[in-house]
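The chain below stands alone, shown as structure tokens; this is the form predicted on its own.
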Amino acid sequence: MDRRDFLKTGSVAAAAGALMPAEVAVASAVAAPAPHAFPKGFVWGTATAAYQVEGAWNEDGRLPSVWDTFSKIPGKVRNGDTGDVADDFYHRYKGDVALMKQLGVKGFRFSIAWPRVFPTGGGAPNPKGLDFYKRLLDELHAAAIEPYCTLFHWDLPQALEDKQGGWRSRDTALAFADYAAYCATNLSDRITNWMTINEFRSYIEGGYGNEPHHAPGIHNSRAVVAQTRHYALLAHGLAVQAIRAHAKGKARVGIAEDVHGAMPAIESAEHIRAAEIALRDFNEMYEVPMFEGKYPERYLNGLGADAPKFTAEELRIISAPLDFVGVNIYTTQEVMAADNPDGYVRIPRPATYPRLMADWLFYNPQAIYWTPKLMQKVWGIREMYITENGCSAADTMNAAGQVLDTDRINYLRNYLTQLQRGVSEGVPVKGYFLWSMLDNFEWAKGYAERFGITYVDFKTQKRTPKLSYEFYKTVIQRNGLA
């Protein structure tokens, strides 16, 4: 019996049978204390990113980003999809915030579109672009939802790519710092929690690497990629400085990073130690310089003549202290101790290893337990948030107007159980942001994969909460799992 068949036999299926399009009759069950409870004040949230939801790609002064350009190149995005309209969040944000309020979240992670605020990446700002975010932030505060802002979620202004090679140029890092300073100056009365950059690997390796599949989609040599990584890290550090220097009032600064996780195949001392070593090695390109202020000799020696050029001052900027670390967690890599120079070996995933709809999303709930736990041990991080976690699924709407995504509920229940395990042991995760609030533009996969807990009909823009929306609502009301 597979997990879908199993779920059909249980209480989730029974609840699904009673589901109405607008609401589910589960509220009466949520008052009981949760045996798997989270601490009081734990931040339950959800997340989106500007290019994936906003649409309005050429309205109110916004100019193209690299994703506007890349998505229009034939063959780059499945089915020729683009983010031109996406979820039309730019015009429909009030209704979406109302859905968040109904869900019960107290935090919303969103990103600002750099080309909406600075259409060419620098120079004169665009007041209409900034005004949109002021309206959004006011709506969030009116709903008692705390904004968590990411300044860069991959939508680099195309003008910076054209003029100076995008992230391959140190000048882009300087432009990013100016953009961060402007946002902090003008929005810090509405935003306390800032994240500089989302997932270095995704837009550096994916956009400029050996086999680029994300915007701008330009192949580069190993030496150029190594230097590009360094400039991206420098941009982060300069933005941390800029936010702290220009924010009015309290500002908490962090990052949202896709840490390459490791976990012991067997929970014994030798394999746990192997996972600690592996975690640091897997993240030697970005996390080690950011958290330790140096590039590991292993990394530099491996690159040889292709190693990045940098100064001690740049490393000091890159490793500026953070108030919190956001971690995007979907899966992890099992390792075991080995008698070799590394002290561990990766365990190849067998053909039968479970995965979700996304070909990269291997199903391993322990990822959300081990990654934060080992980060605390290896780097001494004192405050973390899960800034992304979720899954895509083959969501379809039935004749009654329901989306009964029990596979996503299965995923969330098991991942959150493992997260609660870590938190109960003292791992300092203070909040969880489910990816994603809405089905949206999923980068090179276009609209073929749905990650949302709210179903979006992209032709009509109608929103329909899925069964997973009601599951998450119950978790929030209980502040835990049954």
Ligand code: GBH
Given for the second form:
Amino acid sequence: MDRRDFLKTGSVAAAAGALMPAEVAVASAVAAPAPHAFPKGFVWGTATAAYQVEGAWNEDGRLPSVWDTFSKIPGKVRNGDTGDVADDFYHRYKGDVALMKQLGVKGFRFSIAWPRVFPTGGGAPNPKGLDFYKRLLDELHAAAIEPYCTLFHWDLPQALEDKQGGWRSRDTALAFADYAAYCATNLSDRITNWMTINEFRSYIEGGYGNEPHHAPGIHNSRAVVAQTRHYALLAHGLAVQAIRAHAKGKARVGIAEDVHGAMPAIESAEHIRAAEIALRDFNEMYEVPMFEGKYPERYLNGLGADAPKFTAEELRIISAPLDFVGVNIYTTQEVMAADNPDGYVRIPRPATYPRLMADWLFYNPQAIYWTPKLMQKVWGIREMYITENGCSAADTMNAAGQVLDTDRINYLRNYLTQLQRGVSEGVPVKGYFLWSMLDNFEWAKGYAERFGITYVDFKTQKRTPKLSYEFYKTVIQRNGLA
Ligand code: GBH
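Write the structure block of the form predicted in complex with this ligand for the protein whose form predicted on its own appears above.
Entire complex below, previous chain first.
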């Protein structure tokens, strides 16, 4: 076989095919122990989210979400892109599951579109919407890929926004719990691992805060935003209860959070202590109430009269124990110990700090070492998953039809090396979900930012595994790194 064909075959072994038979290459790849190994049973996975990949925005009874509305407002999304078609995953999921099987992943993190299941957010369910997820789940199980389901990845039914102001209303938290109960009742035969919500901060601060760049894109006062955060937390807590109450059989419930990482600029005890304090402060709005059952004084005092109204019972619901905590990790913030009331300072990033394509994605592989390690220390978290990690890159297809994304491989190799460092020290991370399986609708950046390890030609919907897909496949086969 010609070496140039190796990407088309989707097999690393084939690259060596000119030198030795493919079976021999595969066997030696599997047998060779990786010096930087992960524990047996480590869950290697990939991730996507409904609005970013499904398309079929108005099919089989689905009604608009706030993202359908927002993306159609001129100027809100780069190039006027929308998720109307996206990756057409709604129709192409079988081929995409086959690609995942070929990759060798053990887990797939996806999200359910609330407006497919309850087109107006509540009331009568739409069985046709649910059927899509049954078909997808059956396909995953047939491929021996374990589903990890997120119930809310930002596609709030537009009707709830119109009727009651979306997440600004306590009623939306109650509607979310009903939707969670319905999904648990009807899908728990096919799903064991549940995540309630993806990244509070992104859709609350991003959708309702200052200069909102996410749907619904409505600016609100500080008091309203603080109350909205509280309702989002309550929605999570009520959904945890609802899943546990309605699941038939075993259910493991968690969340996928955008924990804002802190790390010590210098690895000495005082700076590590500073990073622990900073981690808690950086996440005072969501993680502290969820993991400690209280709002920190620092947060409430900072808000003064704008502080949220809440009850002890609500805090108890919000902080119910989880089976696991999912963390989306892309970057981190260096801190130093300081003789000030906080006990630390954030170090401003120098102009030459490395980043990848996204303006916010500062390259620091140690993020995936320190954030879980400090979460274990600060909150005693006993089971974690990296529910997202990856990067966008300036991918181009060469004349031979390959996407040789060595920048993404560099990123992944070094983040995974730091993850292995943590896991080998006993940090309880049980799995890793690479964001993303496919190039997709990157929210306000539209299709201009590609996070996939599979290249998608959005005109033809053709999928081409990138070199990073082959890299990841080898990591999975070896369960570790060289
Ligand atoms: C994740 O968010 C999302 O869960 C996923 O859907 C998304 O595709 C993926 O990351 C890649 O972006 O514009 O400067 O205000 C990651 C965390 C938080 C990163 C919000 C971007 C906006 C920064 N995101 N942040 S800015």
